[in-house]
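Below you'll find only one chain, the form predicted alone, shown as structure tokens.
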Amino acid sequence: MAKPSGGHATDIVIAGGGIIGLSLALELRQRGLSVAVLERHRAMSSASWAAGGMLAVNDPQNPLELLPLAILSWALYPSYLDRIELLSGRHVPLRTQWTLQQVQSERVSTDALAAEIAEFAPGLDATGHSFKWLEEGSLDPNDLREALPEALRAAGGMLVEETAVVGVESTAHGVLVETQRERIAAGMFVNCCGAWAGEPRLGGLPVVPVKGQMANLRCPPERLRCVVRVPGIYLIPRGDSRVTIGATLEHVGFDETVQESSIKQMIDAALRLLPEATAPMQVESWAGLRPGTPDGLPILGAAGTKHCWHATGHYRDGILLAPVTARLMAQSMLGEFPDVPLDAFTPARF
């Protein structure tokens, strides 16, 4: 790939060292391209770390347009994790394989379903709820936070942390990317900045931060072995006595503070479902910023500026959609037909 003249040179510069940016970089490295990922803070330090880690392919809250991406991404997940583990030497397991999703029904759970709930979630109080099983996995984002940056480095990718993009200039044959430290010449630039992707210097997309607060409860691992989702709360067992609960949806700008009142409301709701869980004296709680868009769909494709691309706006599904985003973006950037058409996700819709 041709590169313009400048300071440091590479085929692709990616702004954003979260799961989307790192996964795309790994895919491009697999195709033989040189890649530099620039992260303003630490890699995997915002929504990628704070997420629940549900691979919620069939979440009823997801827009229907998202389903083809979700299905393909779930199919790609085994090879995606295998590659990360091979490169990093770190195991990233699926912590659960099934989800109990509440459904709107006047019927109570059937005897067969009640028996299955007693097997996978004997600690659950399902009184007054109707559920169905969804074949969905979940993982602990902390596992990915440790493994994914190492995998990229092992693959020969460059990861530069504590380095923000100051500006991007399109040239006849590529881009010049300005940071606080240097100028980098590249063939292409990709904005994978998550909740920060809407900054004017990155193209001014209509991406806004949506805050989510979460916490960990404790429960014997054998008492809950599946994800449970009901309106207003979800429970994600990690298999080691932790049960992650979440999450709020707050439009409060870039505020990442944790409010005790919000955490207490979530704990109360979780304990109604899992009464034998406990909240430690010092509850582990945190907040992250999801990248939201006006229509709830990600922004994937070529930007209005030549040689520039966007891969952002994944809202609540960044963990789920990382493998498919990497695959489809790499295909599009290299002039191939993507496995799933990206018309519904094009930046031009805004």
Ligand SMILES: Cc1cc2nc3c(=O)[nH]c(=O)nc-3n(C[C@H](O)[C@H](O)[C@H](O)COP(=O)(O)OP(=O)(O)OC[C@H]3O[C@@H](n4cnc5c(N)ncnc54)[C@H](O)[C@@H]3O)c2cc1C
Given for the second form:
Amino acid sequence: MAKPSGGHATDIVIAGGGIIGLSLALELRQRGLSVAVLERHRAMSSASWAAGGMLAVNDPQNPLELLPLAILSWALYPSYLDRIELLSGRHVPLRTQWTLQQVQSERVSTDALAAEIAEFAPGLDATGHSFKWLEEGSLDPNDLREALPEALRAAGGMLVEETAVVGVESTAHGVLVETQRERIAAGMFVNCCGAWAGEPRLGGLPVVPVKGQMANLRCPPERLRCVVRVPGIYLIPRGDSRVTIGATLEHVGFDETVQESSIKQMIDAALRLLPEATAPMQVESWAGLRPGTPDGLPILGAAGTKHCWHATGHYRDGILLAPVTARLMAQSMLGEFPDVPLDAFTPARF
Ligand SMILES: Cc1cc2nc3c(=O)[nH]c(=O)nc-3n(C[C@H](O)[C@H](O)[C@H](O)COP(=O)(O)OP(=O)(O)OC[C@H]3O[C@@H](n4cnc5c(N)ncnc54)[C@H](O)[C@@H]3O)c2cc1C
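Alt. form predicted in complex with the named molecule, vs. the form predicted alone above:
Shown next: the complete complex, the earlier chain at its head.
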């Protein structure tokens, strides 16, 4: 890596080329800083690719403390996607705009709602379910997988793949980041390593992998035009006959294998809800690891070690929370007041 001014190879080194690391890098580039993202495999090949892509602002399962971040992130999404598109030349569309959310306590299914369900999801078998509408989008992470790395490179950010961070050392004026091949001097270091962010050499955070298995069914696009979420299963139409279904929640360490029995259970649950969907002979299925934390909240802020930061632990909502994470982290790192106070998310709480 070339050494420009100031004795540092770059202002900021970020470990982890998932949606969080790349979005933060893009934000820091926008503020004029030089940034290098080091990714030990290929960018966007872990949780950020495996995800459903729901921007589930009002998911009743989200912790309440997440709401201010979720609302701001949803508001930032249009400009976030516009910027990625402008830089990469690739369109990343919102593929749905509405979610049918199962509600348990209140009974909100009305004739009007039934008519809307008939319009947006005519094949849905709503027997035994009460629903309400949530205005929230979803995207296909495959779209971002292509566009986000290209956007960062077009913005002048450096993305170095197949390069793992194996150590970080604080110095008086910055950090020395160690990879398999070299030591890089930088002003600051950010740990965006997702489910792997808890490695001792990255600061030993209590982040644990929570496995999720997913699959694609088929259904004509006009027959399902909204996300449907009921306990145990969700359906995410992609607008092109794919309907992504998910997801398991498993505490099985760093195991990313797909189990046929789990996929079959999910398919059965999905077909009960949408009987007209079909499972192809060769069902596409995959698994990924969510970065889980003890309190279900992300870890955002300064690490215990000087010039080091963490932006991780986004669990089930990292796609939703990427734009707000990028903004709030950049503000904090540059000594500004973040738009939303980060006290509830500080690494120091552990
Ligand atoms: C099945 C599933 C469904 C999901 N559905 C949704 C959803 O619908 N909506 C939503 O908002 N969120 C969803 N999520 C959660 C979301 O995917 C994650 O919260 C988000 O992707 C986390 O992003 P990340 O960049 O922190 O992690 P990742 O995408 O996992 O990226 C971390 C990267 O760090 C790299 N890395 C690790 N160690 C090192 C090292 N030492 N040096 C260099 N690089 C390293 C890894 O290779 C990896 O590429 C889902 C997750 C899963 C698994």
